[in-house]
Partner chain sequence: MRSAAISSPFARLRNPSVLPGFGLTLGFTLFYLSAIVLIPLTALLLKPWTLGWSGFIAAITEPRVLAALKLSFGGAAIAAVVNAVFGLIVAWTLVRYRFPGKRLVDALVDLPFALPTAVAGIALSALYASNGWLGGPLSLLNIKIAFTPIGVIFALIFIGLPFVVRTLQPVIADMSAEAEEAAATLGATRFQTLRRVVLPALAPALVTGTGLAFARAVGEYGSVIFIAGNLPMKSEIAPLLIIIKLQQYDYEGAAAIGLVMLAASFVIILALNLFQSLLAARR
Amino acid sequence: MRRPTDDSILTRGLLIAITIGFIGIFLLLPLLTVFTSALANGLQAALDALRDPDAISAIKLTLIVAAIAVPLNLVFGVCAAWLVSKYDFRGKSLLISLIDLPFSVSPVVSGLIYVLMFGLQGWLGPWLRDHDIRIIFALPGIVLATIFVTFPFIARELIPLMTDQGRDEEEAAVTLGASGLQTFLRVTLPNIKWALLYGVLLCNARAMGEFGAVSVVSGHIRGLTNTMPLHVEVLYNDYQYVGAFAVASLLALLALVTLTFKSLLEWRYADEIAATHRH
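The form predicted on its own, please: structure of the chain above, on its own.
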């Protein structure tokens, strides 16, 4: 006998079919198209496109930006999550809303904000020019734009978990004489390490794939300020489809590696992760 809360076989089959259909059409098919287009002229042509000096420069710049933005967001995310979950203060709801702001603001708008602040005609433009400091159309501007669009990921991964865990263990550690750093390393960090790792993985994936904000502040200077997504656009607009899809396939491959790593961790440490969430 089927329980009242159970779905019928037809309903379950329909839901499964819809889910698989959406995944196939909107996820697997585009990925398959990217990889097949990259290999349209053979593997050697795709490798040659990746060895192009402009492509190598774009890859290096993307990795550098991610290497700077992700650790900074890691520090911010942990601090923001600790503040929101462990303390009560006026304006907490406003702070949470500000953390979520990049989710609702268009990346293009965020890039434009930095142009208005640090561009030659911006608020700080004349002072930066007089002191020979370049923000826009240079690495600092790209890093700032990337940090803006990615900083909610780690904080948003940690806040719900740390809020559910409460403050009892930290308060007990402090009562027993532990310092703030010891409390964090020995009590808080073990409880949040998986959520922290997931947030870092998501932040890194978004940092490497960001297009809109970086496009505004980079200036699209080949070999200097083009990241991998921008390089894909340049190649595609120049009708160099094999090169564009080769770089795009590398980006997709990095995303798949991130997803695979996350899935392996979930499988390998499933019991520990479940215990942490129950806690």
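Positions refer to the first chain, counted from 1. Think of the rigid core as the biggest set of C-alphas that the two forms share within 1.5 Å after superposition. Computed from a predicted model, the values in this text were never measured in an experiment. What changes on going to the form predicted in complex with its partner chain:
Next block, the form predicted in complex with its partner chain, ref. the form predicted on its own:
Only one chain is given; partner chains and other molecules are left out.
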């Protein structure tokens, strides 16, 4: 006899088959396509595509952009999470909604707003031109658009966890004589380190992979303002499929590393990482 809350074997089998089929077709197959297409002409061809000077400059630019955007969002994420989780103040829920805002804005719109601010026809465009400062079609614009798109990731990872942990331990540390910095480094940080690390990884993966927003502000100057995803686009549109998928598989590997790390953390520290992920 099966228990009344168990589904019949038939239902179970059917639902499992649908799940595996759906995930297989919609998620697994595209992933496999990336790697098989990259290796279509053998490993050497893929490696050669990565050694192309334009590919190397795209990889460099991507690393530079992430190296600026991620630390800035890390500082912001920690600040915002501390503010929201440790204090009560008016307008807190509005603030949380504003922090979440970039999640729901189209990446293309995210790029567009910086063009409207800093582009030649934008608010600050003439002034910037007179002072010979380039933001759009240059590194600063790419960095800004990337920061915008990855803005909430770290804060979002920390806020539920830190709210859940409350402020008792921090208050105890203060009564024991700890300064603000000591309290943060020695009491708060050890309690959030895994969630923080995952937030940084996810933010990094998204920063390196951002396409829509960066595409608007970069100007697609080969060897100069093309990040890896933009380089993928250029190669793909030039019918250089092996090259496109070779660069794409680097990004896919980064995504896989991020996901593997997340799964490992979830199995080991399930209770230390907030259960709900909404990004």
